[in-house]
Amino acid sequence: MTSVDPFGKTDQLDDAMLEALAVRFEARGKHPLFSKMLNEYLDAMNPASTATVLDMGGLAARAIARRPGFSGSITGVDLSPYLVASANRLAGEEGLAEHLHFQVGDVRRLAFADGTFDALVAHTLLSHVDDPLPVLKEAARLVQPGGMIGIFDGDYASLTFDQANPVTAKACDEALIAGVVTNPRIMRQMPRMLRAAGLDLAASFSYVLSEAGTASFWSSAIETYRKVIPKAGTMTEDEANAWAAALRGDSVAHVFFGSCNYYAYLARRP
């Protein structure tokens, strides 16, 4: 079976998958560390009050309708209609439907107008995406010289979870980057590829999210690749439930360990 990313073709998912996508995007969203790393860039980013905002993958719209004082307009965008539909949905639930519109679109090709946004951010985007530097040359049309990008996303090339024997450790870690991610290794090409984007870099934060003995961010992460890695190709549905009850029995246990490294940078379109 050939290796396929889910998170990067959710335009051909079934709803029972994308609602699994769903539920680990808000878990993870709503977790106090990864929150901590949303909003330490945000911050740097400081978009003005009244900002037209594009959030490319639309996962981290909703943090920026809720910062303090915002009144200006964001729009996400996503591939699939399903997280869509359940992104306006939340947004209404939440009261920020005044300020934030989420549209189906490829973030490759969007018909906006060269310079219509004030600032972008493309957060756990670029990852799984095939061909990235389309992405940010986009990115760079879009906002407005002197505009800001806000990149985030995991250096998934460092994802690992200890399970009781390292060689089946190993094996398991390398089947879950080839199953979930296309380019896990590009937060460490980010600073060149900034560069051949025609954007400059402004600033760069670095973060490890590590939990040892007891899996709380890390729990809705693994529940969620069970799913997804069968349809990835790089597990069958048994070694995927195999591998979620050990580390799941490691964390009951108190010996579990799980970690991946984090980074964000801010770029500036001249």
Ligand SMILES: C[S@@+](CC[C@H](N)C(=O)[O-])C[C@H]1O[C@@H](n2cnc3c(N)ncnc32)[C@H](O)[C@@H]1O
Given for the second form:
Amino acid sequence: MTSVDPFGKTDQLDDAMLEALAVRFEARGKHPLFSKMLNEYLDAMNPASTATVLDMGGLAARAIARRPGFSGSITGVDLSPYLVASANRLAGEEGLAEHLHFQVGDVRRLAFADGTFDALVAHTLLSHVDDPLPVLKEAARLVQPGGMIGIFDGDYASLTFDQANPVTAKACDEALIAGVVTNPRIMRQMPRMLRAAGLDLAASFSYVLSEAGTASFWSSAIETYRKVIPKAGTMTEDEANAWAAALRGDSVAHVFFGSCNYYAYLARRP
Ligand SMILES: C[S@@+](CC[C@H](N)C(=O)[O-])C[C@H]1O[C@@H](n2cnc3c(N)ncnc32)[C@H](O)[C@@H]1O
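Could you drop in the structure for the form predicted in complex with the named molecule? We only have the form predicted alone so far.
Zooming out: every chain and molecule, the one shown earlier first.
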């Protein structure tokens, strides 16, 4: 089945949608639990201060560049010229440009030589690519033997928002998941996939990002999803607006429930 997930087709979205996504990625990256999850696996990877690092698809690059004492070099690769320009601008504004450069590229086919990088990160990427195994094999090719790969993503099969009518809630969950991710079970498949890619599983971390009563993290996610789902076609604009309004109302009434599990894996190239 061809994927409808707009996050895997960012080279085809209009600038207004891409700006909404860029704003969302920044807000999400600043959320305390999201940055805790990122920093925990980066701490465990502990890239050497002089390491060369490849970030497939994004935001982790700036977090690595900000690590105390880091003087290495990071290359970020993303499918979208708009998101690459925005990431380079933010890196410049934060004084990180010396160590960090983003370029347009497709993680399914990258031109770097074997073993170019000491370490590699894929942060909320693999849930969005059509075929994750070749991307993992490409990651395994691009790090040096002994090099670490950090993989972080949502277990989006667990993404759920309650509504007054549980039948409606279940149908909306299913439409949401089908619209915003390509591989909702990828993080459950990861131990098997790492083996298939010839990588050793070194560590894993698990999290539940759950909010009850009032939505905070989830309120900005819902606002982004409201705009994204009609692009995917799994809800109409009216349906997506009604879904978001119901959840907003629940948050105001302090009866909101929203949750998703997240996982990080560290893998080593033998
Ligand atoms: C959900 S976003 C995550 C962005 C960022 N990593 C973060 O955590 O905020 C997924 C990113 O993967 C990028 N992406 C999707 N498919 C890609 C591909 N085949 N090659 C390179 N980047 C891709 C998208 O452009 C998007 O920026």
